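Okay, so here's just one chain, in structure tokens, the form predicted on its own.
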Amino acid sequence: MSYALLASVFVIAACGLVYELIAGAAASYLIGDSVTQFSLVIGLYLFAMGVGSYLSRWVVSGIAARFFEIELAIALFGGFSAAAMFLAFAHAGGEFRLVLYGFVLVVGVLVGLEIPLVMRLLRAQLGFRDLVAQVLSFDYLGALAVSIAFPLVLVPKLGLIRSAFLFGLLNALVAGWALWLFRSQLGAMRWRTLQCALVAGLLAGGVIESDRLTAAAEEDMYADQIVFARSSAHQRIVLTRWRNDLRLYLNGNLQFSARDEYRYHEALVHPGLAAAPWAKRVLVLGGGDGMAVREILKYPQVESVTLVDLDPEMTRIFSTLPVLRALNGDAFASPKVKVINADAFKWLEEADEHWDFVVADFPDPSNYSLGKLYTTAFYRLLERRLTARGLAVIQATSPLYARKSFWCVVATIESVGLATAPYHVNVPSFGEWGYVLVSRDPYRPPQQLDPRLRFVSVETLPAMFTFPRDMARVPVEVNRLTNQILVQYFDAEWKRAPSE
């Protein structure tokens, strides 16, 4: 019996950590600011576990029965937690945080009750020293196993909702196992067996129907029809369509609209690349949709384009799905293009090549993992990889809605000794959007541009480099790895943006 219970400790430890990770991941997907959300979730969860452990002192009789009941309760609350969170976000609006933190507290208290009860069940069979050592060892091993499986298997292969149901089912199976182990100590066996079967059946149904539940939640989150949705190891990728407008969302944040993405990508590439007619080797960091590469390939003198994007799922779908290949002009099929899936920061740190033109098309600095790509450390790496006359362009969020954020990017680049030429354009899906051209020498605008361009022209270039008063430069701090002030600016400004 002792080994059976110790095996149960391994399972319940894995389940307990999965619910915590799912809550943190869902919060960072839906709210943003992953560091804050994970910190809050972990803190509340550990606090709740402490409360549960304290409450276990009042369980003085019927230990096996209480353990069985707690396992079923965890199975229900933990198993349905992810589905409830996503549906609450779609329907409850501002009440979402109450649902999120409510589940964290309830599941945390229940998980906190588990281990003390298991230890009391094992107390008659193991000495105190062996009891503590073995229970904690199996507990930590279960946590290790799931912490490895969560980013590598559970999120990309199963998704958050199916993972929650699956591990809830495991909790229900542990309850069934306890029911069999302690059958001599438990009464009302038929009723308890029926309870266990009912909960397990609900959770098994959830595992089977999780795709429909996910689709239902996302259909309410997005205004348009969802035509593609997939979780990768790094993000949730969703494509929506309304008439001829295809939109890409990453973790719920709009990345482009097919109706006006040409404005964004023409403005990103052509003011810089047209000013560097000598540019033969081009590097794109981020930009896994291939749109920037499409614009770069319009220059016949470009001999090679290296694209470095973290998520292989992004580059895969944009190089295989016909509707997306049509959008990027089948850019990834060009023999000039080489795709590398890697972390841009680490990859640039290890690179030993030099490029004539670099495009940094990263998502906005909404969290610290993205914020590092806008720091002095990153821009020093970038400077080392530019040729003597090389130029780079950085997408730098909105100078209207995130004014401090935009000028923080400019100030950070200048702090490493590079010259900057900030500019902005209007992209209807986003509003006013900002970019920064980077070089060792002052920027000189091109005298001609490809006449096939739909938006950018020589005549409109001067206005792009002129900032009106409400977007003019403001004093800001430099963004460093040690302070990540840009993430704080960005979070504060975009929270206010809708009401401005």
The other form holds:
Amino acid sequence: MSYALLASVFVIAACGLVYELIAGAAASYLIGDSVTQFSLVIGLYLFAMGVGSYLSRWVVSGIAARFFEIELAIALFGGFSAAAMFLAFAHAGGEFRLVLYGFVLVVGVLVGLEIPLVMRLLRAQLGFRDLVAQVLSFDYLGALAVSIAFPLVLVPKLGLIRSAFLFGLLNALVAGWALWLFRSQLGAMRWRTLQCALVAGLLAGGVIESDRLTAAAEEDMYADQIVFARSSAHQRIVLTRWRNDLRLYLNGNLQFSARDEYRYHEALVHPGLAAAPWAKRVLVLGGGDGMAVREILKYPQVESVTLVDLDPEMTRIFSTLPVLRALNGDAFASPKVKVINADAFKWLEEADEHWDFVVADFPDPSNYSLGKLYTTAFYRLLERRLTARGLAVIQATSPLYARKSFWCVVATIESVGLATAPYHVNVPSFGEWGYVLVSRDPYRPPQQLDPRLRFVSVETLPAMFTFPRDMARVPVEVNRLTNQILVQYFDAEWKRAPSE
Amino acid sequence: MKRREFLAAGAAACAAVACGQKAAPLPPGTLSGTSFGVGHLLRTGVSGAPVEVRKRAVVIVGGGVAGLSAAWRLRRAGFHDFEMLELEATPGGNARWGENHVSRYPLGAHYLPLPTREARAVRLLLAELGVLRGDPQASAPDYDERALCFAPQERLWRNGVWRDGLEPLAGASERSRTEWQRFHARMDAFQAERGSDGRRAFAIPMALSSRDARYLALDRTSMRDWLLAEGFTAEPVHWLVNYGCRDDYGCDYREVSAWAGIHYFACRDARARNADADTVLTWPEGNGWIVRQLVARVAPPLTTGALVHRVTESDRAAVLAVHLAGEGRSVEIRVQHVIWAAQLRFAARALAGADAGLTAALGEFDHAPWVVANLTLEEPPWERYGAPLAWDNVLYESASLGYVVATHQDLASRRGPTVLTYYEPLSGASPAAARERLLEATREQWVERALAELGRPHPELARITRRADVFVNGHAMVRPRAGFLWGAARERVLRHTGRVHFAHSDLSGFSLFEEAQYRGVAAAERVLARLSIRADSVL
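Could the form predicted in complex with its partner chain be given as well, to go with the form predicted on its own?
Whole complex next, starting from this chain.
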């Protein structure tokens, strides 16, 4: 009897530590800043355990029954903790931290109740000295086993969500075992067996189904931990974190890295918008992450920003998830911003308004469907929607890795009678990246730029418009709907380019 | 439920499941086609005296491209005293189209090649419709890029993989490749040649071609025999030529006149300022788009379901006996001129009382049957290894011609639900035998056939098809058989001068937009001349 209980102490201890580690890991993955998160979670958890131990003094009668109930509760809360945290991160928005610390407190209190109750159950069989020595040594042994297994086996092989379910299931088994051991002391056996089976069944279901939640297979594709993954009707949206770097992938293609996206987005917006101090009405095509809008809103004279992005899921997560809202400065909350979820080409064709500044931040022309957004037909349409002095800026892939593609965009814009001002910057996570400013009259660089900008400045502007020899203009064909030559250039060039 | 009933019901359910596993239920849809019933009234005869007699200056019989073009030409000359009679429920003829919640889609002709310099009226029309910009007669005009077929225009399924373009040369022998080059060089030479009369050897409209005997002699042999006589034996060349003949003429190259076969490759030398020479003009509903524009512009006074079953010509007038299927009555229309823009086989019956030589000649025109299945898909066909989805997707060894994608000209940057138009000319058997088959086969049989053919490159097709609408046409395209194009029958019909002016593409010997329009406009201009209305020719 005593050895059986001591074995459960080992399991209980292992489970207790696992929930703590899982909460700490999830917090640092999802929120970042791992030192703070781990330290907060451990502190809070230990404190909650203390509360639990203290509360145990009020458990006077029916200790075996209470132990059984507490085990089941731990199985349920601990087992579902990781899944709940990830789901809360994806859905709850601002309440995520509440869910996280709530789980830490509840599980901590329950785990804190466990050991005192076990000791009291064993009191009949062991003397006080042996009791403390044996219970605590099994407790620490369990902790050791898990702290080794957690980074080596559990996280890499099972993932956080499945690990939590698995250990929840172990807690439920301990509860079942306790039920059998103390069957003589416990009443309502049928009811308790049913409870135990129900919890174990739920957790076993979680272990089996957790692939659906974590997309474990997908994690192999990304170097970093996935903190959010969602398939919208249009694309697979995946957010990863490694230390303090948050990265967004759409269909496996990197969209930005939080570490250097300011370079990309400052360069996208400011050379054009700062040169158009009269600009009041701005249109953003693509760019559902709101980062370009964040930069645009730095200009007080801008009265309205219309953002057209195909995917409602993109604009939804970037206007609700706190981490993402922090990244785009809560751009979508601005009363100046109007978000429209539509296909940019078709929407622009139906639109009858004019804009002073247009940002076309489309995905690269990697297939014939996307290639349409870089054709003469599109630029002709764009021209019709610009005000007389209006400017537009086009994301135009890398002039270094996809030199022909970049200059093809330039040549295509020029072929419809618009003036171009191509430029490039270095974005470490992308490499050398290119843009094209488009206007009816030749572009004149701004004399002033917001001094708060982190990357673009008046002094460095001329260098952006100078192309070194390895990126200099090459003769290319014009990209039309009928030839889609850009897709062919792009395909050939990125096949050759070093992969990320 | 009694025990025995329960067992019986269970057994039936099991049987249903067992059957269901063999064949998934076919998607729903409709079977439609040209009006067999009404057309066949011509043979059996229509009884009943006319209940109404009315007068018109001109009646246009047939609301296809030829009839609408004739109306277009009359209207351009400021002439309005005409009406149009159409046998079917809707105008459009071989450029008919359909429509559902996903897209408009073609039921027949689905594209127009860039018009050559000779196709002056086509260019004029396209300029009027805003498709051609600037000078309509420029050597390389600018076209509306939305109407030019987007890339990729075509791909070929062969040996289990899609490849760009229509060249079946992957893995072909050196000899095949050389022959392929030689064939195309030969066709390019034909394209540039002019006859002793100074005309292009092969022009479109074909009436503008040279009458030089050395070219007309090609009509006396079949295209296949010509290939063999010229030493072309390689499979890729024979496949391409037969594909072209089946595509444009609905007829096997064993039967097609060599003049027509060469015409297919050599007549088009058009260029565009903003597209490659082989780019075509296309719309979701195919040439139905042009029909819709014509109907909207010309707004001809149109009576549908109208069967012209007798035409009597006299010195003073022509009298048409018309059966109105919808109203179940007959009317008589006295006119000065008839523009006969319906298939000539109908004229053979309606003009029964006329010159025996003429009616015999009209009876020589025969037509190939076609089947078109429009498959509405909940998502585009899956992309696999190989060339991506094109507008025209051709299968190498297939009785069908493959399929075109109705939503290809959509500007959206993501593909959604679509309609695939599957074409099958019944060119394997004699037209009469094929028509028998056409009458007997059910919609389900055609759908199964289309899904089986297209299921080779797209195994998922049956699962993602939500509707399958079949359109059968027993007399779709006139057959340019060897000896027919420059033979006596066509010559006799062209020579006819009276109050009936023939205008159908049948007159050219092949069913092409340019030919139908040319014949329609030419007939309208003859009528205008006879009515002493001044109008310079647009041809």
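Predicted model only: the values in this text are computed from it and were never measured. In this text, rigid core is short for the largest set of C-alphas that superpose within 1.5 Å between two forms. Numbering follows the first chain given and starts at 1.
J.: After a core superposition, would you say Gln235 shifts its C-alpha by at least 2 Å between the two forms?
T.: No; Gln235 is a residue whose C-alpha shifts by less than 2 Å between the two forms when the cores are overlaid.
J.: Rigid core fitted, is the C-alpha displacement of Phe103 between the two forms 2 Å or more?
T.: Passes the 2 Å threshold, so yes.
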